[in-house]
Amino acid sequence: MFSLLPYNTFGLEVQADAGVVVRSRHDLQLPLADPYLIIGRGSDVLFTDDFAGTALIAGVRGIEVQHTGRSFEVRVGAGEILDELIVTLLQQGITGLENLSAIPGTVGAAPIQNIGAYGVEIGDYITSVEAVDLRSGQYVILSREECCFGYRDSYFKQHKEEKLFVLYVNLSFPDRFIPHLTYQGLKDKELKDAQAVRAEVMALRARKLPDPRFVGNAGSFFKNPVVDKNTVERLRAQWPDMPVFTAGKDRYKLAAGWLIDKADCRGITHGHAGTWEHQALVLVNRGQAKPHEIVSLGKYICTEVAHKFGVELVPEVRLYGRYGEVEWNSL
């Protein structure tokens, strides 16, 4: 047995049948048996049962950086830590993915999820992704357009049946410091550079979310839900405070933190798992959780949710049983 305690940040104790680090291209032995999942740190991943087949971790590592004159050109391997990536990126001057600071994870998992934070995602700054069809063996690189970036969403996510296992993400950034600072708790600071911005970001994250190391957790298990204009007429007659964000045409963003406090679940304990009393959007395990324990919490949050407000709620973390990834709905 394989035990996945180490690639879930929830900190449950499940195990795989067997395990395999992969460093390499070379480290993949195809055609692999079913069942198999990939995974990094698992820091988006909520594991629902042990996984009856093989997980595959990604371990690829190394750094390359090209300065082309206006831009820095960024080669990363996929089993490298986000942050730690951010951290060297600002010592050579490069500046982007400050906002993104302290998220927990590795590089190849960035894209899968379209990362983001502060109003910066993963995606504004990928040019390609290298990647390995697992069924195939061929070597593929998959341009930004063909990655098909949206709100947590991605191709790899849309097209979860071509399995392809990622080796190299690749970056572009500007040469010079562009800051990015609409978000709410951003905008009204003097932060005159990339490392003022981090620093900011990490105190936000530090006020706001628990620390995986310490407090078993994926970060924001739901996504906003995006809801037409009637909706939030509708919401915004009975609750005139109820943030709101556009999110294109005649679509808009809902906080779902905030339907989740309203609907009193903010600090409350099922069994070993809650919600974050700083927090509501992250369920947490409180020591000793199963899995069972965090699923039925969300569960009973949804329904309390679509109760309230008649707007449903989506898992942002990717769901795995014991055969492979999972809906919610069928679980």
Ligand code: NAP
Second form
Amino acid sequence: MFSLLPYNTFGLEVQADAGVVVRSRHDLQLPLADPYLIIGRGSDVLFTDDFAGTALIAGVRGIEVQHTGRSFEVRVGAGEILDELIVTLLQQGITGLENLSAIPGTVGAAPIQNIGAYGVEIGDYITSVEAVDLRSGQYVILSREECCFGYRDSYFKQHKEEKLFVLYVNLSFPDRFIPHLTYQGLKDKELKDAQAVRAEVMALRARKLPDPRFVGNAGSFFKNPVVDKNTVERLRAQWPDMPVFTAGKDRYKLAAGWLIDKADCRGITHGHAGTWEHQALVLVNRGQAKPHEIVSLGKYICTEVAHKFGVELVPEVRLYGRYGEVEWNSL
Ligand code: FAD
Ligand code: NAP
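Mind sharing the form predicted in complex with the named molecule? What's above is the form predicted alone.
Shown next: the complete complex, the earlier chain at its head.
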């Protein structure tokens, strides 16, 4: 048996039948016996059960930097830790990812949900992604366009059946600092360089989010719902202070954390699971939680939010059961 405890930031005591750290494509003995799953650090995953198969751990290392004159071209192994990459880049004067500071997890997982924070998305900087198709064994390179990056979305999420194992991520950065300071907490500050932005982002996050080393969690459990104008008007009539952000033509993003808070679910505890006192969107393991307790709390929150606002919450975290990925509605 292979413990998945180091590979899920919820801190759940779950196991896989076997585990392989993939340091190069040659560690992948294709074709693979079903079932298998790909995992980085498990900071966007909820294991709902033990896994009756092989966990493939992304372990490809290496950071190569080329200065082309007007930009920096960077190729990074999927198993590198994103936050360590940011530190390495900033030390070399390469800026762009500072708003993504302190997001846990690997570089290989970053394009999967096009991670984002404080108005910056990783897809803004990705030029291509190198991967192995685990079914055919083919090496594929997806251009930025082919990655189809959207809001916490990508080709990899839209085509889960393709089983693409990301090996390298290629990124391009301008050779000057372009600040992104539109979010509250950043916009009123005198942040003169990328190091200052990183320090501020880290301070903001430390105040608001639980550190998975001490409190098990997988960040935002649910996505921010994106709704139409009628829904916004209906809700604003009753809750004029409800935060709303534009999200494309006639689409509006609501803050899931605000909805959960107003549905009286902030800081609650059910069994050994709970919601974080400073950000209700984060479900936490209060110690010794079992997977079903996290699921049950998530379901309760969905019911309360739907009841109060008529809005459906959908998990952002990926759910893995005994034989592979499972849908929220099937639990
Ligand atoms: P995992 O959780 O291991 O995997 C996530 C998914 O990607 C799985 O479906 C897995 O199969 C797949 N995957 C992983 N590696 C590969 C690979 N090499 N090839 C193919 N598929 C792969 N996310 C944000 O977007 N913004 C935030 O600000 C943010 N803040 C967070 C704060 C906290 C405290 C926590 C715990 C999480 C936060 N997250 C955030 C979520 C999470 O950190 C990111 O989604 C991160 O990219 C997950 O990386 P990981 O290596 O842990 O991936
Ligand atoms: P926050 O600043 O309190 O904002 C609440 C929500 O409102 C966020 O989800 C954010 O959407 C949205 N928002 C705020 N200002 C916005 C603006 N100027 N333009 C568009 N949308 C805006 O959020 P927080 O909880 O402290 O998190 C801060 C950032 O870290 C956010 O970007 C959040 O996504 C990210 N984060 C993500 C995770 C995760 O697991 N995915 C976990 C923790 C933090 P967006 O989420 O679209 O930015």
